[in-house]
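Given next, in structure tokens, is a single chain: the form predicted on its own.
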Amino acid sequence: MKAIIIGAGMGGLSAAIALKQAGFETEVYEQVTENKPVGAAISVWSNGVKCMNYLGLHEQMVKLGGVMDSMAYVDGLTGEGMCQFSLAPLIEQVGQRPFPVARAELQLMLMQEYGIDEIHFGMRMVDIADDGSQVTATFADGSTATGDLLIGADGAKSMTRDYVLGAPTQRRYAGYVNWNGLVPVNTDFGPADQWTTYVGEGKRVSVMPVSEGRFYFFFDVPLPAGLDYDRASAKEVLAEHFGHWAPGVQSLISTLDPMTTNRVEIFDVEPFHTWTKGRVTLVGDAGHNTTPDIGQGGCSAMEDAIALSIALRVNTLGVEDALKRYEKKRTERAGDLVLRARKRCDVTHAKDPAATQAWYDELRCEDGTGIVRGIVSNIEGNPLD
């Protein structure tokens, strides 16, 4: 069988690798011309790492991942510690350490594992045709690709999703802007082996370790969508929002490089449960575009890839049947994670200020048990448990 994969992000490449390992013929098409992921890094929680382990990529993940042994919340305005705790109980419960990784490095690793020379770059899909026995993708340059199935891993603005649902989908603005990037580890911001998050005023500043002595950082600010922004002004803009915050935050702002700092307006899509139409199905953000507030977007895409490969390998009543079984396995869990992330987003960013203040008060009494329980509940239920 031949699978056409549209999109060379984490979900698409994970699916391509899994199917290639299973003996499928695969072709991967990506509309961008080079590896330029949105966002500097990603939290690959234990469920995502298990998916990489399933693909035989554990050693690569260890090499790319930061050592994150503990987690802490800090009062953003005063610098006072609110809570600090070990992540060892989480690792013991789920059976795998999480790995924060630089996004571009993870994507490059997946490209190399699949075969970067085999990926067709600069190919923007403009049409899908399914005749019941084969499916054909047409690209902007007029060329076509035909296979037994088509996997739409074409991201948050997916054309494949529009095809499957029969109409465009409206993305929902989550209400905040995220700045992110990479800086050298500096204990002014937090310990080198800790995920440290400063909170206050419905805003958030966070650092977590990735490989090679670096921190992934991000700043969240509730703002309207569509504001004008000049990349070179990152320090000045962040100083406007955080200039009165704790010294660790000031040090981070002074350290970051504006020209390598990303600014992303955060959106999601209301969960839906039709991922498959005939020989066409969805993977990753195309099926469940989520906010990053629980760190499960990329992990969920990896779960899709593994669940899809298993469905295609073990079911023998035809492609359409296997894709429907994949859809049945995945849509409820993926949609639940979208809604969990949305709920966490609203509390973190003070949609209801009283609820956010109550959360701050809870953090000051937290020993880690409640937070670990919440993270574990996101991890459990993956295809490899």
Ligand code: FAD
Given for the second form:
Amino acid sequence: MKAIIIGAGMGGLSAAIALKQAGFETEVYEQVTENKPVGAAISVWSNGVKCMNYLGLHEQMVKLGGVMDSMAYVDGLTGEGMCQFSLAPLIEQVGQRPFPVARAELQLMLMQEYGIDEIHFGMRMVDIADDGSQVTATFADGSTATGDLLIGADGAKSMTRDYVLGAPTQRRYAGYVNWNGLVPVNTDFGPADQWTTYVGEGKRVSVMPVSEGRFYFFFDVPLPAGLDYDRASAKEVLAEHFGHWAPGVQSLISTLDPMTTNRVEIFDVEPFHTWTKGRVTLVGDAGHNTTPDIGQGGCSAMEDAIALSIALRVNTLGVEDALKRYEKKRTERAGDLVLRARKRCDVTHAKDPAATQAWYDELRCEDGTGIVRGIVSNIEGNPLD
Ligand code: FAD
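Could I see the form predicted in complex with ligand FAD next, after the form predicted on its own?
Now the full complex is given, and it begins with the chain already shown.
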């Protein structure tokens, strides 16, 4: 059985590793010519880490991951603590520590694990043809690849999704812009082992530990889409939005390197429940593009990869049947996480200012129980619980 995998992001690579380990023949095609992911880091929550563990990559995750023992919210304007609590109850409830990791390092680790020399880089798929017994991808250079199934792990702007749904999908602008990057740990921003988030005015500034004494940082600002931006101006633009915020935030702005700071307009896609057509299926953002507000997009992609490999291994009525069973297992949970993230996004970014103020008020009374319960509920229901 041969699987053609389109996209070497975390979804495609996780699927490729899982299927290779299960004895499938796999071919991975990626449009870019090198490992240069957009975005500095991601938080791999416990469900994502469990998927990596399932693939035998636990030690690698421990090496790449930051030690995040506690969580805190701070009033962005005054610097006054709103709540601070341990993440130990979360880890105990779900059975696995989460690991924030530098994105490029996670990608590289997955590529190496699969076999970096085996990945076909610089190959942009432009067409899919399924004749009922085999499926063929055509690439921009005119070459083709044929297999028993095709896995579209081609991300948020997936062309495989358009093929499966029979029409282009409209992405929805979530209403905010995110700047992110990596800086050396500095306790001016927050303790080295803590996820610290400053909130106020519907905006957010956050630092989270990744390995080797670095913080992943991000800034969120509600803004229209499509504004002009010059990367070199990151500090000035952030100072415009946060110049009146607490000293920790000023210190972060003065530390960051504008040239390695990413700026991303945040979109999502309304959940849909058809991921499979014949011998073609979707994995990752192609099937469930979410806002990053609960940090679950990449984790869901990893869950897809594991669920897909299990479906293909345990069902014997053929590829099309196995893909339908995979779809049935995954679409509801993945879609639910997209909607949870959207809800969180709207509260965090002051879509309704009264609801956001109520959330700020709640944070001042929070002992961690409610927040941990919320994170646990995102993690639970994964294929490896
Ligand atoms: P991608 O990583 O987008 O990979 C798709 C790949 O397909 C790309 O390499 C692309 O070049 C390739 N490709 C596309 N089209 C073609 C084609 N036609 N032919 C060949 N190749 C093609 N998730 C978390 O779990 N935790 C977080 O903390 C988190 N934080 C985030 C913060 C931000 C600001 C953003 C934007 C997202 C965040 N996410 C997070 C979500 C996460 O980044 C995505 O869900 C994840 O990258 C999806 O992986 P993927 O493999 O499906 O897609």
